[in-house]
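One chain follows as structure tokens, the form predicted alone.
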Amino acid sequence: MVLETILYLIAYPPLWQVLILGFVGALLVAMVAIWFERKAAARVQRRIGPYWASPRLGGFMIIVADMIRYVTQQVIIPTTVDKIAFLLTPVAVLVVTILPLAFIPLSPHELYWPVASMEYSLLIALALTTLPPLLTVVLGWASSNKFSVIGSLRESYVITAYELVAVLAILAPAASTLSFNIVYIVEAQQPVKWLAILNPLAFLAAFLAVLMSTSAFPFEIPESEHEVVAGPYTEYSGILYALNMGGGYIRRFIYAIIIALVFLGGWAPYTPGLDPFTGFIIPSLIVLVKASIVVLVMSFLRAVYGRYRLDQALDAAWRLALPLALLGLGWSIILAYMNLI
């Protein structure tokens, strides 16, 4: 009995889904993704890597330590910051990140979250992701220095060249199912017709407009450090610094686990059962793993790219990541027509 209401307290979707999920596995998944982006690069390039805090584990460890050291530094905040929005906006930036997964089903059954009967649960993951951005110009405007200005209209540059392409691409899987409910997407593609087969153009636009929204390699324009210091984060120290660097990798995580739900099948081919742990806490994990997967795939580019230009990345999105969205779409019609998902 205590075991069982242990499970069911667990297995509450605000208390999985938004704090353990939210916060402890996007924490967790951001700091494999920090190290494994370390390590693969070092190992492209014939470095050693991380390694003499923890070497059987492969230098992990330097990872809590650098948070530890975040976290124990002190906090300088300049005199000519607007103070207020100095330290408010890192805060808004990571709760605003998590706030999506309020809307993001990880499981079929209303009776542990009842946004998997939401019709339109897509359009509104979709929504708040677009949020975090707009905090990133407000994070150099804040901070009253060049670098962060500039690192800051950047940011705003890109966010006019990915957030077309982001939403046209994920949106595909609702063209080819006529739905925006998430869990319906994801029962569509039971047992495993998955849309990134299925739709790979689609697929490959909404990848490459993640990598522009997160500033993950080849796109990390916005805090450029050969030429804008750290852009908007440059006068942020301490703790806030971690928020707004970390910020990036949870985002991407978010991004990863709607992905995951609309083209890589969510928790299929499982057929989640109706007790908290089989019909809740297995679907969840199951996407976690998915996300996760493509998490690394993104911090693996790092040790294979250069970073592009402004200029060449806002190419690439009008040039190439767009009409790979129009197509995308398109063939999204088309399956859809077709009843082939």
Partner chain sequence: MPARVSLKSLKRRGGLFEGIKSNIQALAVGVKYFIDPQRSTLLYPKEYIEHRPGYRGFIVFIKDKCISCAACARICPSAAMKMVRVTEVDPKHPDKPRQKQYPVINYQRCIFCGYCVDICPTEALYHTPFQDVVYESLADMFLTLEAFQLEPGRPSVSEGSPVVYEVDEERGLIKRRR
Contents of the next structure:
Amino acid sequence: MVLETILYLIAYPPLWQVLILGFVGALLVAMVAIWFERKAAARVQRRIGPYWASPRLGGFMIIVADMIRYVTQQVIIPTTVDKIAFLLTPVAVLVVTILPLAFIPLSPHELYWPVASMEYSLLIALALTTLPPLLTVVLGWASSNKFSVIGSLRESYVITAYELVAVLAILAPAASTLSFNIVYIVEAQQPVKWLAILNPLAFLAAFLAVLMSTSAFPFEIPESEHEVVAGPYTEYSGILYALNMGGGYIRRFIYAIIIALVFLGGWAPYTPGLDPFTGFIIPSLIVLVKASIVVLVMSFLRAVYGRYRLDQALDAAWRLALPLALLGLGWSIILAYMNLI
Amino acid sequence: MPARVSLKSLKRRGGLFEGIKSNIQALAVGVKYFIDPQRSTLLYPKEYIEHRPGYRGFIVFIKDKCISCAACARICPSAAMKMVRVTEVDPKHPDKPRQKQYPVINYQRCIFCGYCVDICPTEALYHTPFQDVVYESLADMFLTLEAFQLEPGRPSVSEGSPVVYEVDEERGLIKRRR
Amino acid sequence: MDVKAVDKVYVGNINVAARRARELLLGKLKLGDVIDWATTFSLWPVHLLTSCCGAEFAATWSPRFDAEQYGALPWVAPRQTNFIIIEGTVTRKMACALRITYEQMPHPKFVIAMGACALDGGLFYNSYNIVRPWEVVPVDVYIPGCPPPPEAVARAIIDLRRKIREKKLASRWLIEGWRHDRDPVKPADDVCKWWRP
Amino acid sequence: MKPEELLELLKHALGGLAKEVTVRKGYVEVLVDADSVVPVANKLKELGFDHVKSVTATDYPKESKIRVTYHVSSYLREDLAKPILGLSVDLPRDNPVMESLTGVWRSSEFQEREVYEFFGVTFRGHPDLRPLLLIPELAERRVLRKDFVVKEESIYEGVPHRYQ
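Just the form predicted alone so far, so send over the form predicted in complex with the partner chain.
Every component of the complex follows; first up is the chain already shown.
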């Protein structure tokens, strides 16, 4: 009985999909995103960017070198920190960051994604994405360093302003399709009735809010270099810092998957079949490619924009993004009322 | 009349339309440079800059021209150049060894100002047109009299090819291979 | 526990187990070479600007001499970096800051001294307020010049890369725990005697 | 405002407080006694000079005096900002003590600390008179006074034996 339960848990498909997609895939996407961020910024600034480690791959191996260096570097644990929280929080951040993947179906079939038939999957996934910023506050608090605490404080300001916008904007498709089920939302957008086209206001608000709440470049406020040294991560070195840095990119990737599903039509022009290849692999790949494009566009913004100050970002949140999200919500209700989707 | 400080408040520039327009402009510039980057970056070990003559690089000493006037050591602003006494044997009078003074240079202090080259009355010192040589120990940087007469080895030459930089009217600084 | 059992892993001696694992990973599997390779392409300098060499430091990372092609990314915080470029004059008060910054960085760490002031004082060789940086921190590569051109900084990074791979500096730190050729000349109390937090 | 006009204005405004008001090559100098420096500073502030650009000192070992000079200027009145105005005080060299002007111009605080550490001029009433740039034991040697000797190297010295 016990053995059977354990075996069932081990062989549970979503667990494997979370592990493989969450750790390997998300790590790969994070590396590509970091590489693209550095390379695109260099291109726009008429530089070359990472090059000499592997000239044929465009310097991609430099990111691998950075990772190996971080993993093998000394880990400094200052005497003043709260040791348990200091060591456990980065791991917890990574785990909590990957959790929403368990509730995001990448294919409509229950056979491959048991959550596909689950109502409220969008709501649960969104609720889980709001957890990691809270742990970032814990991270800064555990370091007991003034820069970390200031960085955490900024993070908490930013959460208050932008999580609301993100949730409101991403729930707009649920309002227009009258369902919280991600599979239903995607199927409603077949073939090209994508909500990014029908409801651009909510899409823009969601994009802004994701940029902000994952502290992507134009809104890199918690770890702004010139004001607070590295924000909540000031005291972290070696592998602990690599976990933190990777966690941010993975979080952005998960948000991008949600956006690709609910706004960009998921596997939309394609109609999944029943066998594993056409029913599972191809729809998943289509969603991942769409999500990767969203992540790369977010990375590209680093090359164009300078960083906003905290007050400017909060101003933009409350005066620009929140009305935008509310307008998007209203527009989606109109869409539902007029049976446009 | 005591000076009084008055606060001015700045108006917000532009409206919503202006903001959207400038954001789109910024993105367009970024995309334009992303598609056509117009780079002029030096791929350093594979290429190196060939500086024009007159560049103040490492200094080389020609012993035969030196008249031991010590003007170079006197004018050196950072006291990098020192005179060493050397006993020399003249081939015509082998029984009478003479004491002569020659300059040696300390690259730990040299600031490459070129005063010593300028003041030398017999042009016994000259600049090489490069400065990209680094050292791993402090002792190597105090040149002996023999080392001061040789041009320092330039590792870039063996690894790469020379380029020159020119100013183009339209594109700005451009790199040109020799 | 008898003496022979101390060296066995299965007795539960965690230090022995860690040493065995280290020897296995770094000795036989050539993982050390990978670590050295990774460190050479991930030298992130912390930005400690003390004087005018900072202008040339900035030029080194500018579009013309893009030093990011070597994988070097200027960083602000010492905790996440492994490399420090001393950009110019080090005064007595700055020496303490330099030493603190150096000690905040995680091992394995490397130092480049840039410019005449950072080698022997340069123009200020007889000043009352100058400290030679090699007395404060152990220096790997010296760049002469006042200030050195950006190519020289790039050459120094390439030279440091060669030195790390030839002497296996990064993996030797993992095996030995401390690089014994890197003992600083002056104790920290000497440098920061005046400093009372 | 031309320097000559400023000179007339200052002579009129300061009256008998200043020992000497001169103009030379566009530089207006107000020389005052150590006792009357604070009233003169207050008068200048009332005229519209609202900040100190630099505080510097000059050592005259033969005349046995140290002259402390405040260069003052104005942000708010452009015509006053154009000429250079120096407010100078002569102090005895063996015991240079004067009233601090931080009460009048707050911006002189750091620069008075600098003068204190390099020349040993004590400012009475300064909120925080500590060495600024030098370490404390070096600041006690008053390094910018003329009798502080900086050792020069001769052109033959300094060649270590191992290099010869």
